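Single chain ahead, by itself, as structure tokens, in the form predicted alone.
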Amino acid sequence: MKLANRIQHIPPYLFAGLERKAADLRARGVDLIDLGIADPDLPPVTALKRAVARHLDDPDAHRYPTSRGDPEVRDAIARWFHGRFDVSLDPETEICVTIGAKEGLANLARAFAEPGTVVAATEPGYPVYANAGAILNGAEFRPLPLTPAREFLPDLERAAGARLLYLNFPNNPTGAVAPEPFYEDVAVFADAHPDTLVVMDAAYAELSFAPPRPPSALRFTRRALEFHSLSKMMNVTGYRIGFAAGNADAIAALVNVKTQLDSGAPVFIQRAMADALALYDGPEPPEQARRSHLEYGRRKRALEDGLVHAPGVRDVYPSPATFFVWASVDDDVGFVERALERGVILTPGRGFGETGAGFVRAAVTTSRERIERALARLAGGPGGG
């Protein structure tokens, strides 16, 4: 059976491989501490769970949703966006509900990327930008390196001529937070390059542990599209619900693609998202979400403080946001393999692009007690078994 060239050129999805290795070890009875795949272990916001159950009884909950999203849900998203970011949106033309951020990021590229075009993105980065954004559409991928020397901020001019520019702050995998002047630079770039659509993946915007809170790129330019997700905001990765906001023409293009490829997110989950966003008090999340965010922050500091002492670690780069700790090592693949032998799952940096070679990513989606045990295992000291 002959496959399309785009499938043959796409690398294996990093996290699928990690899941298989972990499943094999667990099947053999190995007690694994998973610091690899960032799947929140804390419970979902209770009001959100209850809203899902409540909206199952809506008379139309069993019917097809729309590809753009329920109108009342888009109204609720616009209200949240204004309260959180002080940005006004037209819910009719500037918002689209997505099946999580990943689906929207990938489907958007179908409307813009094609052979002969360039898709640029921060690297190391979420594999969707290069794989689903560029390769699956026959486009050229152009990485914008994030390095310690540049404080993990990209040189935007390297994206000149690109059809799409994917940015991601707070950043996965480095944890980097972009300062406000960077968003001003993004606006200048967008104005100077009107044929490039700026796409901000803001999935971790709510997972910040110190002021100032990350802003929206839409406060600085409307030549952009921004993606948000409830996955990390409220510990519901499995609900697959999020939204895109911003440039009306880009929203229309995304909706056009979605009408061909999916039927939208289930309406009862959309409405539950609207109820959950309404729990915000201006820019402040509901109490239960705030408590879980603070716990992730405490875990992150513990892992940052401990990982710097692990044999083979050169440096750790602390940050006040995301689930992730980013560290430089002599050999990322070798370091991850040795960690796995000790029962700790980490992610090799090169899985996020060539710029990530020589780094590892650790996620804090397990208890502090398990994190301390993982650190002991990595150190090879007492309690590491």
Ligand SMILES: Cc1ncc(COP(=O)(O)O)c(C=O)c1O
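For the two forms, the rigid core is made up of the largest set of C-alpha atoms that agree within 1.5 Å on superposition. What you see is a predicted model; the values in this text were computed from it and never measured. Positions refer to the first chain, counted from 1. First, how it differs from the form predicted together with this ligand.
- Positional change of Ala27 between these two forms reaches 2 Å or more at the C-alpha, relative to the superposed core.
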Given for the second form:
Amino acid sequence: MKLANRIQHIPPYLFAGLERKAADLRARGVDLIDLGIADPDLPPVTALKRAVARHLDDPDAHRYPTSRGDPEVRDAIARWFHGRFDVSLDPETEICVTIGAKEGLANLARAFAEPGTVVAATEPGYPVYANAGAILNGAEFRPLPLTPAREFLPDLERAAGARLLYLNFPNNPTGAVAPEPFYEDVAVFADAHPDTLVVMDAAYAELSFAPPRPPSALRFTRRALEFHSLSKMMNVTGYRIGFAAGNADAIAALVNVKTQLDSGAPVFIQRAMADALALYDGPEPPEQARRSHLEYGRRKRALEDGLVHAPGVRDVYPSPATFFVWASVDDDVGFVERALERGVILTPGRGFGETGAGFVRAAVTTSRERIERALARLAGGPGGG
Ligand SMILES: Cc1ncc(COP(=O)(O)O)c(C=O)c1O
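Switch over from the form predicted alone to the form predicted together with this ligand, please.
So here's everything in the complex, that chain up top.
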């Protein structure tokens, strides 16, 4: 069997060893506190769950969907976008339903990236940009470092010449939010570089705990595509539903690729998303979603406040969004190994690209009580202090 070069260029999974160690510890009955996974533990928004059940009874919900998405669902997305971001979209040409943000982020690149081209993205970052965006298409990956010295904002000029520029704010893994002037800079960049499509991954746009709420990049430029997802917005990572919005040519390209590769998200899930988005009151999420966002915020603050005192931690970078805490340490892999020996699972920063070396990420997807217990375990000296 001979695999294509592109699949052999996907970097080896660095943490297989750590995961094996965690599985061994669990098998021996050790109670591990998992701050590694970015998967919400709070329950799905009830109205969304009920809407899925309701739409399962729609007589026309069992056939092939379309890759672009149900027209009425796209209308609902346009209404939500207007209420939430004050941005008007043409549901016919400027919106595409996706099977979660991940599918769209990856499939879009097939329309733009090829050998001899460059895909740029913020780094540390969601590995899909480098792996599915660049490497699987035989393109070169160019990281735009996010560092404390630059307040976790990229130098956009480094993306000059790229076919695609993936940006991600609020950011995984750093938790950083971008201030409005940054979005203005993005618009200037997009105008000056018409051969580069700006892609804003806004999967965490609803997970913010303090004003101002993250804006849409589309309020600043229409030469961009933006991805949204219900995964973290409503605690339904398993439903696989989201959407792309923005530049009509880019949407057409995405739809073209999707038509060859998938048949769209199940109609009953699409319609449930439309119902859930309709529960927003202008920019304000429904009460249950809001409560869960605020709970992530409280947990995040508790972890930020505590982690800064843990031995081996140099600095913590608090932020008002996402459910991630980003901290600098002496040696990320060593820190994570010692944390695991004390029963706490963290993610080494280099899992998000070389720029992440020397940092660790903690996801607050477990109860406050478990987070306090994790802090007590870490205070015991896993950082080598
Ligand atoms: C930055 C970022 N974008 C996109 C996704 C994927 O979201 P979805 O579940 O909608 O595919 C994730 C998931 O962890 C993420 O962290």
